[in-house]
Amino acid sequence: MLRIITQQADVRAELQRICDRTHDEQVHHKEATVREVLQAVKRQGDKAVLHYTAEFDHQTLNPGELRVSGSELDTAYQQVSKDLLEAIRLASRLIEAFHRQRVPKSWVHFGDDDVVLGKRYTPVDRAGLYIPGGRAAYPSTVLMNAIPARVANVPRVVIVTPPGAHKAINPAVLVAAQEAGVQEIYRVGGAQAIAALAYGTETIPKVNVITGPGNIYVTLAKKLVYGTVGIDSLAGPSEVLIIADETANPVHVAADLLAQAEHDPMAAAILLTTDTSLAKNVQVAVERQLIDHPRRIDTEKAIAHYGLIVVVESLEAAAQFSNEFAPEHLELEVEDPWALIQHIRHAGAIFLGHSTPEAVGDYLAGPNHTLPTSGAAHYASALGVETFLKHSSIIQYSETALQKVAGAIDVLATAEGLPSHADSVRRRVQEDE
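Which coordinates fit this single chain in the form predicted on its own?
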């Protein structure tokens, strides 16, 4: 049963508990397991990857089976329907069109005294994309991760994804990868996949950046390898927070809550509403929609542990609670969402109005669906082209320009007790005199 809270004093504690769901004692135990996996893969390479794939995914592979073969890639096109292929291609076009608008441009400024300053953007050499599997197949996640990497002109992009029954990778995932320009795909998931990308093995290349969402083990692994490699964010488990008023349809709101809860038993689904009747009607609608739900067990677990309805005094109060929670997905199902958005400061993605369910953003609106979770939207943003780019500063001084600032550099360097810093400027200026 989806709980309803009306006491404002309890709201912050409940939202904080849900936000901290990846930091409880069980998670600490899982982190110890992840550390063990990372160290084993770092030391033993493919051998450890294969061992943990057998232990966790119950699939026995040999090293030659880690990489998906060309024949499997070709066959995948024969295994998807024409409608699915067309949908993948439509989503690809819309996602690419959005991300091409966000490519940062290198620039150079020529100032006085021949001072040249600028910024130069270059892609990383290798990117590793984690695509979840197991409970479901996610061709949309392939597109959301691979297309920005392609737009950024990353020379080598590889995908890791856990194998399903009989060592198979879902054909829709393989088709989406090829449509997005990626053909190097490895059948490995979990923490061992992140370790392989971070450290490299005999078969799987070491990369510079790892992106993509996953379960708690994947998220913890990304957290622990950060610094060895770059990551997009700690994305997962998924969450939605909906702010709704009396104009919202309770059946639609319930469906949107379940759309997140069905992802994972640790997914969070939260409704903040000013209308008591809506709260009760949503609670009933959730129960009805769960009756014949194909993923009922996991979805009920998420609703029971991390589902919540809060009746608030005003939309402004709802916005304040939302800002404190900083949700991955925020839906504004209110009469005037553009007025309410002025009060929103922290959210991964914002969906405005009654006709914009979060599923639109999941699949083909264009903006990325790989988003910060568990409060990370306070400081992090959606995955994008810039995730696969790094920038270098460009600086050039003429002799005249250096002479003009030499005195100030000398004073600052001396104040910091770094005499060679000062000397490196002083010697040049003295030679020019």
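Since the structure above is the form predicted on its own, I would like to see how the form predicted together with another copy of the chain looks, so please show that one next.
No partners, no molecules, just the chain.
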């Protein structure tokens, strides 16, 4: 049963408990395993990759089988329905269109005395995308990671994904990869896949940036290799926070809460509402929609542990609680969402109005569905084209310009005790040396 509490209860403590749901003490223990895997792959390359694939994924591969072959890529198209292929193509088009908006461009500014300053954007050389396997093998995840990399013009994009039974990869994943322009796919998952991408092996190339969601081992491995490579973020279980007033439809709100809860027993689904009867009606609708839910057990677990309805005094109070929680997904199912959004400061993605269920953003509206979780929206943003770009500062001074600032640099360098800094300028501006 989805609990209802009121603003008089300790809402902050409950929201904090839900936000902190991943910070368990087992993490430190798992880190030892992950460190071992990273070290082994760094030292032994493919041999260690194959060893851990046998141990953790129970698939015995030889090195030649690591890369998904051209014929498997072709065959995948015959294994997905025409409807699914068309849906993947529609999603690809809309995601690409959104990601092509406002891509950072190199620029220079010409100042006085022939000073030129600017930023030059360039893509990383190689990107590695982690795509989970098993129950969570989602073609949408492929599109949301591969399309931004392609829009960034990354010259080489590779995918790693764990093999399922009989070494197979989900054909919808293979089709989505090809539709997004990625042909280089390796059958490896877990921390061993992250290690292979970070250090390189005989078969799998070392990359510069690793993106994509995974289980706790994958996330720990990404954190440990950060600094050797760039990463997108440390993804935790998914979450939605819905702010609704009396204009919201309780059946729709219930479906949106369940659409989050069905992901994972650790998923969080929170409703903040000003309307007591909406609260009760959503509670009833959730129960009803759970009855014949194909993922009932896990979904009920999420609802029981990390589901919550809070009856709040005002929409402003709801916005305040939401800002403290900083949800991955925020739905504003209220009469005037554009008024309410003014009060929102921290959220991964904001879904406005009654016809914008989170699912439309998960699949195809265009914005990225890889979003900061567990409060990270306080400082982080969606994955994007920027994840695969970096910039170099551009500085060009002239003799005249250098002459004008030489005195100031001399004073600063002397104050900082860095004589050669001062010297490198002084020698250039002195008339004879």
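Numbering follows the first chain given and starts at 1. Note that the structure is predicted; figures quoted are calculated from it, not measured. C-alpha atoms forming the largest set that superposes within 1.5 Å between two forms make up the rigid core.
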Classify V385 as shifted (yes) or not shifted (no) between these two forms, where shifted means its C-alpha moves by 2 Å or more with the rigid core superposed. no
Look at A9 and decide if its Cα position differs by 2 Å or more between these two forms after superposing on the rigid core. yes
Align both forms on the core first, then report whether R35 has a C-alpha shift of 2 Å or more between these two forms. yes
